[in-house]
Each structure stands twice: as structure tokens, then as C-alpha cells.
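Only one chain is included here, represented as C-alpha cells and corresponding to the form predicted alone.
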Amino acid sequence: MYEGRERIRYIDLFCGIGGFRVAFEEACSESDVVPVCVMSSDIDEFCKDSYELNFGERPKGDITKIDEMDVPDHDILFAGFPCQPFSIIGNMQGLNDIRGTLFFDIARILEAKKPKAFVLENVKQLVGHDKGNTLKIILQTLKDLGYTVQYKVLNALDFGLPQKRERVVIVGHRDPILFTFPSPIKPFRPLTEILEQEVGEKHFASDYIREKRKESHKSAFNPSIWHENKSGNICSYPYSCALRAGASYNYLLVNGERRLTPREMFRLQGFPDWYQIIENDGQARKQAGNSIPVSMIKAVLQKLLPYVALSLDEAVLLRDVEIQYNIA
């Protein structure tokens, strides 16, 4: 079945429910490449349940307890690493400066296994954290490991998803290629393609909340998703504000009336409907809120994939052709 097709090995760190895996496997399918996951890792048992349910394998546990030499060889590394405060960072000493943070576990694996490329994802606030010093150290550390590194803040709304969700994406590659981030894909899917037609009563807000919302706000859109900020101000759009794992229960309401169903939240993140959702609404909501926008990451991987599948000589040739014809 796969005879003669290029195989790309990858590892899926801080894998959560497998957003990177869905994005990469979709990108590979469209490029006639065979993706081979050689290792996944996460500490959340409910996320591991979802990952195993959908991919037939259970991720390993705490990455800090996995020796880098025990990590299988791979061509590309994915990591939506946790956005902890990086309080240890500050002395601008490269690898020594990020020991004790979970980013160090990515760095030590890159140093030991030297994959062709990596794609990392984090909240956009990482860009300005500690006046930009945190990101500066991360980028310099990756460059010191032999990678050409680029980063960009991308918005899921620009890649077909009706959700305003901004994330910083960091891409690195060892070979001298001409990678560029993808251009926005417009328009985003209408909410009519996301919202379910039949929704259980448990998803509806109380009469009091619905009446209070509609007294304070009139929407110009139908359907719309109403958003209440921390100050209690209400706004609505033909798309969703960012899903958040720790948000209040009524943070987002469809037409000011009901909460999003698990399937709707997963669709807003770009997960296909074949993806099986854990039968625990609280955990499903948390998992969707913590996941990556699949369609956005897929667009990045489609730009990177041709280089990862090539030898060094082929990658250099492709780069030179792109430079000559300005087609990167």
C-alpha cells in the first residue's frame, strides 16, 4: 500500500489530544507522504485517553523523566509546549538559562537527535514576555543547536476557522531551505457549518442569564457567538473568540442563548468529525480549549513538508530554484 512512498518519522511532544498529529497526517495525505509517529508524550491522563481512542496508541508520560537518548530517531519534532512563566530565564546564557523549564526538554532532545526540522507552538504572549527576552533566549538556544529559526504570530481566523485565536509558531530547519510562513486563507468557514442543529437542553444557559444578556446587547449577526469579557461587557461576531480551558461556563454563548457543544468546539479548532470526543463534557471543553488550531498548523506544515521529505542536495536545489523564480 505504501510501497515507494516517502516516509517521515516524527515525535509529538506535549501532544495533548493530537492536534499536531491530525494536522500533519492531513498534510502528508495531500502530499502522498507516509507519516510515522515514533513517539508521543503527555502527562494528562484524560488527554492520553483521547489520543489513544483516536490513534490506537497511548502517549508516554512525563517528558522530563525520559532520557533524550531513549527518544527514537525522527525527522521532525512537534511540540505545543506549556506556557509556564519561564521565571528561571533571565541571564542570557543559552541552554544554561532554560534548564528547569519544559522548553529545555525540547532543546535537549533536539541536541541529541538532530531532526531535520521542528515546529513549536505557544500563546502569543510569549512574544512580549519579559520585554521579549524570553523569546530571544528561546530563539538563540535553537540557533545555537544548529537550526535556522523563524517565528510568527498567526491567527486561526486567517486559516479558515471561525475562531479568533492567535498563537506564536516557531519553525526551525537544519538544511539551508527557503521556508516562508503561509499567507492567510480567506474566507473563514461560516458558523452555519460549525453549529449543530439539534442541541440538548443541558447546553442552554438559564433564563436569567439569557434575559440579562439580551437586555444589554443586540447582535448584528445571525448566527453569532456572544462573548463576555472580564468586565462584563458583551460583544458578538460571526465567529468565536478564543476557546479557553479555564473560562467561565457562560463565557461564549451561541446567539446569547446556549453554550457550545463539544463537537462545535472541536470543529472551531479544525478537528474533523471523525475525531472521537471523550464522553466527559468538562474534559472535552478543557481539551478543546487547550488544543491547537489544526487548520492553521496544517497550513504551516504544508509549506515545510516538501523540504523535510527531501535530501540535503534536493533541498538546496529547490531553494535555489525558488530564489531564481521568486516562488517561495
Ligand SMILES: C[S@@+](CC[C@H](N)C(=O)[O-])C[C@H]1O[C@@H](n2cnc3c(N)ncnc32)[C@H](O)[C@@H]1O
Given for the second form:
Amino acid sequence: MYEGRERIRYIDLFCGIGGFRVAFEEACSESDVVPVCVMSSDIDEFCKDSYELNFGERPKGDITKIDEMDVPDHDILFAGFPCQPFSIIGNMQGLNDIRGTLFFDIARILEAKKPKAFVLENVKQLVGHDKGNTLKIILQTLKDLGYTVQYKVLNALDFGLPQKRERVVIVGHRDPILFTFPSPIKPFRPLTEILEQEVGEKHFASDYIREKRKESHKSAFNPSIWHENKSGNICSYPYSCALRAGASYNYLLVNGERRLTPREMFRLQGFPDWYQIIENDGQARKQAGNSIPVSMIKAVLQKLLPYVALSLDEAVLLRDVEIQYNIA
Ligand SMILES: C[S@@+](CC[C@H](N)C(=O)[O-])C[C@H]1O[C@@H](n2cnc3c(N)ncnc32)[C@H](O)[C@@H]1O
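Now show me the form predicted in complex with the named molecule, since the one above was the form predicted alone.
Every component of the complex follows; first up is the chain already shown.
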């Protein structure tokens, strides 16, 4: 069935519920390329349940316990690594110094397996952390490993999703190709395409909360998602503020009345409706909040995919044509 079609092997690190995997599979299905996941890893058993339910394979566990020489050869590495490393990377320098951070585990696998490319994702705050020093160390470490590296803060709102979610995306490639980040695709989907028609009673906030919300705010939009910030101020928009794994229960309320359902949260992250959600609302909420905006990452992968699928000669030719005709 796949005869004659290019196969791209990838690994899915810190895979969570598979946001990168959905994005890459969608990007590949629109090209003549077959994606082959040769390894996935996550430490959270509930995430592994979701991943297995949807992709038929249970990710391996703790990445710090996986020897890089046991990682299968692959063309591209994906990692939406946790924010934990940058609180400790601070003043470190070089590969030896970052030992003990989860970013080190990405770096040691890149060093050992030398995939053609990688895509990393993290919270926007990584860019300004320690006055930019942390990101500088991360980028320098990746460059020292032989990669040309670029990064950009992207917003899910610019890629068709009604969620304001800014994330830094770092892309690296070994070959001298011309990767550019995708331009924004507007407009974003209306909330009416995201919200479910029939929503169970359990999702509604108490009368007290609803009344309090309505006393303090009147929305200019319908439907809208009401957001309560850290100081308790309420604002509302025709899109959602960023879903957060550990946020308070009523921090986002549809029309000031009810919480988002798991399916709505997954849709806000760009997961298609075929994606099966585990029957544990608390875990589903955490999983959606930790995941990535699928449509945004897909747009990045669509720009990278042609190069990863080509031989070096072909990639250089494509690069030269793009430069000549200014179409990158
Ligand atoms: C920001 S989330 C990434 C979510 C993912 N991109 C998705 O689409 O769901 C980071 C993930 O790293 C996982 N993680 C944290 N420490 C880990 C470790 N030592 N080994 C493997 N996974 C780990 C967490 O369980 C979490 O799912």
C-alpha cells in the first residue's frame, strides 16, 4: 500500500497525548509521505492511556532512563518538553553542563542519532527567562550539535484556532535548507464550531458564581469565553484564553455560565473529533491544557516536511528555486 512512497521516521518525545503526532500525520497525509513513529515516550500513565487508545501503541516511560543508543534511527525528532528545564538551566553552558535537565535528554539523543531535523515547543516565557540567557544556552547547545536553528513565538489564534496560546517553536535542521516559519492563517474558527449543543449539568458553574460573574461583566460577544485573571478581573472574547493544565476550575466559562467540556477543550487545541478522549474529565482537562495547538504545529511541519522528505541534493535545489523566485 505504501510502495514507492517516501517514509519518514520520527520520534515523539514528551509525547503527552500525541499533539505532534496528530499534526505530523495530518501534514503527511496532505503530501505523498508516510509517517512512521519509531518511538514515543512520556512519564504520565494517563497520557499513555490516551496515546495508546488513539494510536495503538503505549509510549515508553521516563526519558532519563532511556539510553540514547536504544533510540531507533529517525529522520525527525519532536519534543514539547516541560518548562522544568529552564528554571534550572540558568547559568549553565554546553552539553555537559545541562546534564540533569530534561533538555539534556533531547540533546543527548540528537548527538547520538543525528536526525535530519527537530521541532521543539515550549511556553513563550522561555524566550525571556533569565534575560534571554536560558534560550541562548539551549540554542547554542543545539548549534554545537551541528544544527541550523531558528525559533519563533507563534500564536494559535493566527493558525485557525479560537484560543490565544503563544508558544515558542524551535526548529533545527542539519542540511543547508531554507526553512521559514509559516505566515499567519486568518481568520480563526468561530466558537460556534467548537461549542457543543448539549452540555451536561455537571459542567455548569454554581448559581453563586454565575451571578457574581454577571454582576461584574457584560460581554460584547455571543458566544464568548469569559476569563478570570489573577486579580479576579473578568474579560470575555470570541475566543478562549490559553487552556492551562493546573488552572482553577472556573477560570474559563462559556458565556459566563459553564466550563468547557473535554471535547470543546480538545477542539480548541485543534484535535479532530476522531480523537478519543479518556473518560476522566480531570485528566482530560489536564491533557488538553498541556498539549499543543495541533493546527499551529501542523503549519510549521508543512513548511519543514518537503525538506525532510528530500535527499540533500533535491533539498538544495528546492532551496535555490525558492530563493530565486522568492517563494519561501
Ligand atoms: C508540555 S507536555 C507535552 C504535551 C504534548 N506535546 C502533547 O501534545 O500532549 C510535557 C510532557 O512531558 C512529560 N514528561 C515530564 N517528564 C518526563 C520524563 N522524565 N520522561 C518522559 N516524559 C516526561 C509529561 O508527562 C508531559 O506529558
